[in-house]
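A single chain comes next, written as structure tokens; it is the form predicted alone.
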Amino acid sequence: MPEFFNVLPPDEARRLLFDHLTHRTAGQTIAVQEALGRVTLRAVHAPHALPAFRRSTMDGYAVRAADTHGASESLPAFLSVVGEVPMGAPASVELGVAEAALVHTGGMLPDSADAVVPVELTQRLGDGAGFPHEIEVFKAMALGQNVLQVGEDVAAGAQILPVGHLLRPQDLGGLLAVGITTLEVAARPRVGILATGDEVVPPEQAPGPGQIRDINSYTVAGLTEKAGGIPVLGGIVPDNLHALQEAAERMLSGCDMLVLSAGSSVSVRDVTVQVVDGLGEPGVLLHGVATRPGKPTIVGVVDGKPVVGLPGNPVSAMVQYDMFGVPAVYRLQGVMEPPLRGIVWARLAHNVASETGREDYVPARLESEGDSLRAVPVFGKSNLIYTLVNADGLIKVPLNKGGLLAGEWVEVRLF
């Protein structure tokens, strides 16, 4: 039986990786209102500024700055009311000394203004309705205050978003403010995932003796979905060199990215590593990385594009596929630091096993304990699915820490 080689912990495993993932995808124009999600294709720049006029921050009264200093509540300004400035209208009242306009929240401010008093701050005089009245102002207004000026959000010209940048609700409210309303965006990747195995059938059909469904399938294709991917099933081919090698060239070939789930354990039936060499330049990268479960992955990169093959134990292609498929979705859109995912800080409940030299991922339910969480490890073979439905996340176990204790703060990466 042949031995693992090339054998990298998962930091240098993705480095290498993505040394050779030169494959990107096309773009296309879209709407901004259908971008969320998906990724710019170049830098995008405002057009214009934002604010285009000055604006007024609150319900108040713009006045000239200068009228308002020395006021106090025992010592107040008196200004005149000249005139009110309508919601959505240009501002055409003009401000003489000791005169305000009457503004509101989001207005714009006259060009003889440069401060707005809020309406708190003042007091009106009389009874009499109409223009001119007079208002006490019980504070000293600063140049500027109150005030939103031109471009003050962003300025004209100015870049609004990076190449790369994956679109998150408040970016599209950003661009649509500023008048952009399409967009050019990456092509979302095709990404096509072939299950092997004679003893695999369709979910659908009920295994006979020897036999499984195949779950690998959609949890990869979930995973897919969610980086911004387009899953594309072959479906089951069985574990026949040539068949796997026809099916392989075939999806590829209309793909992005190859996934090929088991397989890769090293056994006289699987045959994944020649037929991924057989593919194309440069072929397989390594097989076999330093965590647990899912020793036996398959890294390999044809033509610019990733190859990946999956153990066939759930569990393991899940975390794999994490670990190595998502983050090559991103990269071909142009994703070069896919986005954070949630961690968070917990108490181990129970000691957690491991060996130093290898990163190990643990399933673990989290529990409420006081302010903080505790998580519980839900142990089991990497072949139990139900491990990780009933997890929330996975316990990290760093590569040179030989296992863990309860009662420590652990990582927990959620799902």
Given for the second form:
Number of protein chains: 2
Amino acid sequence: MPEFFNVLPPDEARRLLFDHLTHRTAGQTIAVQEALGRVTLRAVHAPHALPAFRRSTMDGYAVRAADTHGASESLPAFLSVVGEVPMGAPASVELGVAEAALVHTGGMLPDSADAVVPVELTQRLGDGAGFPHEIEVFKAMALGQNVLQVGEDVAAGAQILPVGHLLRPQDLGGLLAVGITTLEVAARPRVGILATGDEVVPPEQAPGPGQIRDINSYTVAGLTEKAGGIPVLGGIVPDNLHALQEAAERMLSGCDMLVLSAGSSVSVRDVTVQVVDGLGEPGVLLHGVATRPGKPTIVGVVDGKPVVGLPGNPVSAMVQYDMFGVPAVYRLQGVMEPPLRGIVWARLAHNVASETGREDYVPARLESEGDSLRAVPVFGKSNLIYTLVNADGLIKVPLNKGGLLAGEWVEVRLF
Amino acid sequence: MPEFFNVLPPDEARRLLFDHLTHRTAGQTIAVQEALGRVTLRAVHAPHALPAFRRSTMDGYAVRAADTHGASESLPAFLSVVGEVPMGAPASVELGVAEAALVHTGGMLPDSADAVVPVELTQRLGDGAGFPHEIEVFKAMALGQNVLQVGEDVAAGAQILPVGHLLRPQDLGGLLAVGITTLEVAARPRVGILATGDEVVPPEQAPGPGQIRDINSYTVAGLTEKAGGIPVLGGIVPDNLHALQEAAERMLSGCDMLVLSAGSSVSVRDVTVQVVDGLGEPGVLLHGVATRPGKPTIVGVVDGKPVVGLPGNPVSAMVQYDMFGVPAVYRLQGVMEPPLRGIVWARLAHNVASETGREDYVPARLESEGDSLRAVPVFGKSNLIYTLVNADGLIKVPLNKGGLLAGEWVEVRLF
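Please supply the corresponding structure for the form predicted together with another copy of the chain (the preceding block corresponds to the form predicted alone).
Starting with the chain above, the whole complex follows.
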């Protein structure tokens, strides 16, 4: 184990992890329609301009702006409507002096037109069907008014998405709009998850006296999935160095990341440290993060892949995995800055004690209070999964604060 | 069409929609491990207490608290350690007066013990291996100290999840912890999506002059998926009443909800209104919402199922679908209050103009500025998909505000 500090504040701990995390998943080409939540493998550029032709943004008349100059309510311009631009077809009608063409929202502008008069600024004269017919225009149009220019949405060749971009619905729309229907994305990282503990049994088994069901494998799997990873569950390994070492090696070689949900007693933690160090270089980077819950977290890297040893109790395990594991799952796909977390502000219902020099995360339930929210801390030992089930998020008590007072506005990170 | 107001503020519009939306998806039983993001069909109760036995929260010694009374650094209590509680096994060791048992974090408490002394508050005397051996205890323990009581996490029979609850990773953990491995959830709603417009071609087709690619079908599909729905793409329907009516009827009968992404010209909008009214009762509830972008949205209900007619331009379509479609997809699964949106606060970089009496949503990019964020409005006509691609969220300008000033703190809804 290299000579690092044993206990670090979370930001420094994350930086240390990321400095060593060099592994990335491979690339694969998929249909853009299937790419929601996936990550771009390289920057994407627009193959052509969007829109590819000048379009009207209004229902109205395509005109030459000069023909409307000086027009007003009291002194309208008179134009002759010589045809209609059908939707989805070329604008074949050509305008001479004082001529206009009927055009719909999204319709193509005739070459000779350079503005659109909205229909509500005009009045039709006479009532004969067909073309030509006369209209009055009550307002002067500027050059380009109510017209979407070629490339106004995106220019030909412009970068439309950077590398390492997490794809949202609008990004799929942007890609499809310029005809990009397949895309190279990062493969979803495989995250190996091992539970240890002689007291731990699978959830489908009735635990005997002294035994409990494995739940950390599944909460970690859920958080992994939400970050785009594929959880690979390796089951429950007995509490001994040899068995854990063997299982860890096997899992890491077939995965992009390894999570050990270890027992929380000191002796078991020591075994986890030995196992991580035994997997390869650099091994354990730190064992201990200055947070509550979750101090005894082990963070390591082996051959560029992240290895995280979580405390056995379920609240610490989830909060710590969210803090180190989830950003690592994103990083493996090339996302350097994980998406902004959902955060809401709420008024604190009770005092919360803390210690300076430690980041505390206090589970809280959110209740409506008029137009704003009230954060009610869910107190409970960090062994209790139901403190998280009953919570909507975590109140962060910053490193340098000794506590929070009832009535204070606090930041609640939705969880 | 019933006699409702034509243009409503978004909150009232949503209420009107929900008052008529009575349809729900069927139930299905699935494995809890596969239930992330699904919704409970009924309330769930704990089949047994958790923990099911008294557990130690520390590495240390199980004791009878009375035996430590009066103990201090200068006047320690002397106890005889008569055995160890192995992890995952019954605590068979019994304690007499002034006796203790070695116990690990999570280990079972012997029946006769009622507190745990952490190892760091003790000192072992002598160095012989095996039991019994003597320890000094330097602090008095209270009854129950460092012990998790039976049912302290959740009591037998207690409601652990309400009906209509969207399942998060911690909820799966909570269910598995009490041995619930399968669960009745709401089926994922099938959302039929039809695009219309004579100018619209599929994304894989090269558009001719005057033509554009369909993107709304895919952005709506993406938002639907994120809300737990199954998008059912019905393709592009020609702009005529008969064709659209037929396609809409077919889609609605096989789906739980229908979305029409219509052209945005007035005449096409009128066709959509006729189609929705022709599908059944009550039909169109409103056509027009007091927001920008997105005013010409059509919201209806047919036989209890939601029907939404979106404006053709991509930004309006996404913002409006997010406002009405997404909550409806949740509601169909029984989620009465959609999950809190991710919201961040940021300092506004430029003035933003608005009109009172209208809710404006201004796309904005978020930039770091020291410890806080700066919201830079992405100005662009609402026809431009790349205003959303380049944005991280939407700044909300409330109904009664005439605009926002540079430097103001604003709420940005992550999008």
